[in-house]
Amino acid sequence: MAWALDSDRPIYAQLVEKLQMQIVSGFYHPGDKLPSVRELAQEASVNPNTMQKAFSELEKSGLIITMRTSGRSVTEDVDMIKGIQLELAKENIKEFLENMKQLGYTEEEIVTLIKEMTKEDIKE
């Protein structure tokens, strides 16, 4: 199944979201090999090019590792990875926030909805 991605943005920025995503949230562990260039580009449905400038981002912030005779994989630093979810967290959050504010919520009320929101999560 092709990944959805947007037209409005440089494409391998995107899969170097969605890998960093799926890394951070488990989807591939500390250590994991990843599957190769053509696999992964087949699977979101972009050039292999597209999908090496990709892999080649998450090689220099050093979230993936490539052995020469083994493929990519994971690396396996859990402080690194913990590291980047952070971050990946507080742009979420930051721009939720934004969002919120353009309509017209104050940071009051936003506390205040998040709070009623997730007591209504918590029963269901």
The other form holds:
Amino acid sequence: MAWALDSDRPIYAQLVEKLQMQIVSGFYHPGDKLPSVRELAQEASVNPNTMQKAFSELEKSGLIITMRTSGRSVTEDVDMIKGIQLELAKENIKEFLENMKQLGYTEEEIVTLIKEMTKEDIKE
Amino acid sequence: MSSLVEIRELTKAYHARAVAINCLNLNIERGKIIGLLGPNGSGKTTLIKMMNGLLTPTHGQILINGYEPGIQTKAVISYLPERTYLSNNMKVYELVDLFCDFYADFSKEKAYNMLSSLNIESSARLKTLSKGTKEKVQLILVMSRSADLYILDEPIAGVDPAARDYILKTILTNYNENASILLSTHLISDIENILDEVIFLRYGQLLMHTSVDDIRENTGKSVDTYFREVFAC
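Next up, the form predicted in complex with its partner chain in place of the form predicted alone?
Shown next: the complete complex, the earlier chain at its head.
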């Protein structure tokens, strides 16, 4: 199955996000070997050069590491993965807050609503 | 390494008032998948035919691997024309044999693998196949070569969306970093994820030659949306 990608944003940036997500969510564990650029490009139905660019970006950030003989793997630095997880969480919350404000909620109202809803979830 | 294709001041005038390609300069690098895009009558097919030696330029030059279109370039270009030239009376396996005789870089194994994954009977006569299946057969023949340059004129126009996905997969699987693929199409949104670069032609001239991600980055739009704006009627 091709990866679901937005049509109006750069492809490589979206590939970076997907791969970050797969690492943060534990689909790939720390130290796991990653598939080759070609394999992943075929899986995602994107150009291999674009996948290569996404890999380079992730290498720069240190999240994935290139070994000279055995391809690429996820970093074993768990703190770094945690850090990126937190960053992604903050971005999501920021976006959520903006949407809620557009709906006309204040920050306190948002917090109250979240508390109520999570309590309901616990009861269920 | 030098460019795979160099086009210098290329002009094709069918007659004085029908200039299909007008002083075009263009370089195509190795290892790229490039979309040749433009509205009807912008010169895409004329350009492709000149690259394949089917039309003679009025002026200017095309060099592929350093050679002008001829025997040396036909050996390294795998070309899918917009219309089929295969004989309707031939059976699929006979066409495979024909291609095998014609091209040293043709792989029968590749061809039969693709035919079987698309459930095409090799004993079927071409005329008994549907329009879309005929197009698939032709594309399989073209992609079974290991050429330096694949030129595909409208490769996905006549096939269903599922087969389109398979064809794009086929293109990605057969792609290697020394070869380039130039493909013309109007179905931009279907193919833009697999493209490195796009070439926009207008009135036989180069309007733009840039990467897909640059267009998205700079305009915040897909190539398809951008194309519709640039060429709005």
